[in-house]
Structure formats: structure tokens, C-alpha cells
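Only one chain is given next, in C-alpha cells, and it is the form predicted on its own.
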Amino acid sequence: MLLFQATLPDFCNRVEGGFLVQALSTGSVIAEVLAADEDSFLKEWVDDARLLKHNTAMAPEPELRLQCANFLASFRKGVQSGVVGKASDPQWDDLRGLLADVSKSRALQGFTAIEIAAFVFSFKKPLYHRLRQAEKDPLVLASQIWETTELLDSFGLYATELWLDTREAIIRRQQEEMLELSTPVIKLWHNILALPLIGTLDSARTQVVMESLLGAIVETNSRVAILDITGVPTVDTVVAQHLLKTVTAARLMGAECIISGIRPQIAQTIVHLGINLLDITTKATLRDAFALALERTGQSIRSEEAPVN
């Protein structure tokens, strides 16, 4: 039975014919392998990376080649000490920084998490091919492959985690932008604002509605704000509470709120739930609310008919 002993930091020890034989450490072997024919290694890796079956979003070849070249240079720098170590060790700071940039750029380009990890894992094939050529002893080769596998797997998971962080940041930013776009404050007339609401109201969206409305009231010094809920599918107790908070906040800013778009079904629901909107002025349509707002602000619209020839 063969007894395998883990590699030491600088040497891998094995016994052959009763003699202790010292072999170069995994890091030293990798450094020599990469330095022997870097151009050939890079070409093989780039070709393999371009043919990955997961690559639905293909990076431009010049960009892919540059990323592979930078990865290779950082990896060589990491193994210069002769010790592979762990992905969290200081010797891999440059490679982790590179993976952060690559993961972020590829997340923005629409790459998937699998494709980000596959970019790192594709480094194994050309590396293992050269390690097998450089080391004929099966035990030492197994040790070298095991150490590099653990290291590259850690980098693959690290790159995937960075991709997830970037995608979550993108999604949060898009949600915020959608909330802002879905709550436009419109200046209908002098001293009159309108805020048409579409879709379901929740706590996060209500906060955006309130901030947008209060900001517009201060900016335009408006006296009346119309909240049109024609596009709100249902009004329950939670939605009603959100509307009451918005109306109260607007009143504190010196503006009167009118809620329009009260359809018969919504009116029945409000009555059935026992929601108290008696202190709030409501109208069935935006047109009626606008007419009331003109009256409250002492304004009117006069239509002039064209003269008949």
C-alpha cells in the first residue's frame, strides 16, 4: 500500500527504494511550467474559454485575451514564492482584485454566474496538461493537481460571489429607478400638482411617493395635490393607510390633497373595510378633481369658441 504524505511548504517528500527524495513544491513547479511557454499556454486557454458550452454571452476576443493574460500574470506572481496557499492569502491580492473587475464587467454585459465560474475553471485544463508533462511521479502529480484544484475552485466561487453582489446592486438600482418612473409628479396648473399612481402600493413605494410629492410641493409652492388612484387595482387597509400618511404629510407642508379615481368597486371595498376617509376630499375622476382644485385655488379655465364665418 502506498502511503501519501501532504506537501510541505517548500518540498514534497516521497520514499523511493529506501531513500528520501525531495521534489520541488507545487508552487515552484507551476511557476516553471508557466514560464516555460507562456504564449502557448495563453493561446490554448483562450481557445478553450471561447468554446465553453456555457458561453451564451461571448466576450469580444481582444477583451477575453486581455483578461486571460492578466489572470495568467497574476497567477504566476502568486506562485513565485513556491507556496500555493489559500485564495485568501495576501499573495493572491492582485488576482482577487482582477477577478473583482472581471466579474463586475461581465455581470454588466449579461454573463451568467456559471459563465463567470467557467472562465476561472477553464484555466485548469492547460495547467493540468503541462503538470502531467512536467511530473511523472503519480503521487506528486496528484498532490499538485489537488492543491491547484482547491485553489482554482475557491477563486471560481469568489468570482461567482462577486458577480452576485454586482447583479444585486444592479437590480436594486433598477428597482429604485422604476419606482421613481412609476411615481411622476405632474404640474397640471399653477399651484396644482397631480401624482398618478399605477400598480400596487407597498411601504417602499409609498415612501418614494411621499418624498416625490413633498419635494414637488416645496419646489413649486403648490397649494393643491391630486393623488389619482385610477391605476391602483385594489385598495385595502394597508393601501388606505399609505394614502392617509401621504395626505397628512402633504397637509403639514401646507398643501391640500384630493384623491381621485375612486371607482365603484373601490368605494364598496372602502366601506366594507370600515376605512375612514371622511377627512379627505375624494372625486370619481381626475377631471372632477382638477375642476375642484381650480376652484380651491381661485382659478378657472375659459374656453373661447372660434368665430363662425
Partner chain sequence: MAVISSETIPVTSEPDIVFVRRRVRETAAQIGLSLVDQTKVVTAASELARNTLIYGGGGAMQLESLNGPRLGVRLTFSDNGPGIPDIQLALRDGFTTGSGLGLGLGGTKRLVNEFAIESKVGQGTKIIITRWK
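Note that the coordinates shown come from a computational prediction; the quantities given were computed from them, not determined experimentally. The term rigid core refers to the most C-alpha atoms you can superpose between the two forms while keeping them within 1.5 Å. Positions refer to the first chain, counted from 1. What changes on going to the form predicted in complex with its partner chain:
- After superposing the rigid core, the C-alpha of E161 moves by less than 2 Å between the two forms.
- In the core-superposed comparison between the two forms, the C-alpha atom of T220 has shifted by at least 2 angstroms.
- After superposition on the rigid core, the Cα atom of L42 is displaced by less than 2 Å between the two forms.
Give me the form predicted in complex with its partner chain now, not the form predicted on its own.
Lone chain follows.
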């Protein structure tokens, strides 16, 4: 019997009342019921899928209809071999590819993970409805439904995972965009640059900051760069080390750095940590740092009008 099964994968065998009964494999049965009334199946499914209550951001109907039609076509192609199998089997390559596209586009449109899974699961109702009509033997029907449920459930999970991947990719991209947004080097005055640092100075970001500052020093031929850390919530040893390295590198390029915006609580913490900033020019405020920068570059700003006494 095992041999029989191996050589004839299109058929599943079962023993009933001592007799070997040959039944059509679940895959073949599904292929048949789907072929019988593809149009009404699709209509029924689309109507169901449209009513899914979770769908806060329902896809526009033509799009939904197209996605359902493509899903159905790929599903039919998958069962053509007669074997339902597992979601990772090669006969499901097409459907997996399709689900990847659907999940991705829906994730971008703002669908939730539940909505993506519910879309896949909604395929069960019209399908099982037809299987029930086609199969009278409850045992056979139960095993057909179980086999199909396992498959569709793993497609649902697969679609959810792809949704998650897409969302994570979006978050990563936004993080990268913020990374660039948050490191503007400002040309404050002739020969003077300013770099207002805001937020967490982790290693990746500090690297970007340092490179853009050094690049700007070369580009603008600046002699003084002000690093303002008013917006940096924590200065620990790693942040301090990054600042020290930046200052040293700038110095090697002939520019002096001034660190400004060291708030009282940060100053105390730096002292307790034992970080030595004595070699570095520091100022409490950006305004003080700017005044010093003007002085160092031999410039001054004065009012056109004579001061009123």
C-alpha cells in the first residue's frame, strides 16, 4: 500500500470496512470544484472579503477583485498536481510570490497584519462550501478540510510575516532618513560652522555626523566649528569619546572645535565619569561659542547705528 501511494501520488488510499477504497486526492477534488464554477466562486469570495469587518482601510474594489482573481488562479495552478502539500512546496511558488506582492502593497497602504491574514483565511468559506457539496463521506470531507486548513493557515502566517518585513523595512528607511535629517552642518558665518546635535548619539549616527562635519570643513575652508550638544540627552563615555575624536580630527585639518550647550546636569555627570575635556574649548551656550568663534577668526559684528547713551 505504501508503494502504491508512492507511485500514484494523485490518489490517496483509505481502508474502509476492510476494503481498500481509492479516492481522488484532495488536490484533485479542489481542482475540480474550482474549475466547475470559477466565476461564481470569485464573486462569492470577493463579496465576503469586502465585508471583512477588520478592514478599516479596505482595498478599492477593482484591486481587491484582481487580487482575489490572481490568488484563485495561482491556487488552481497549485492544486493541478493533485497534491495539496505544504506551503513551502514548489507547486506553491506562484502563490507565495503573489502573496508577497499583495502583503507588501497592503502593508504600504496601511493595512494591519490581522487584515492581511483575514484576507487569506476568507478563501476558506467559499472553498469549504463547495467541498461539502462535492463530498458526501464526512470522514473524507474532514480530512480534505484539515489538509486545506493547514495549508491556508500557513499561507496566512506567511502573509503576516511578509507584512511585518515590509513594515520593518519602512521603519529602517525612516530611521535612515532621520539620520541624515538630524545632522545638518550649518555655515554660520564666514569661516565658522555650526553643528547642532540633537537626540541619541549612537555609533552609527555619530559616524555620519563626524564625516559630514569634516567634509564641510574642507569644503568651506572653515577655521572654527561649533558642536552644540544642547539637544543631546545623555553624554556617556562613548558619546564623549566620539566628541573627542571629532575634535581631534578637525584639529588635524586645521580647524578648532568649540563644544557648546553643556547643561549643568551634563557637566556634573561628565565630571563624575572622569572625562577630561580640559583640552577642549567649551562654552555654556551657542551664543557664547559664536562670540568666541568670531574673535578667533578675527571678525566682529557691530550695529550700524552709534549706541545711544
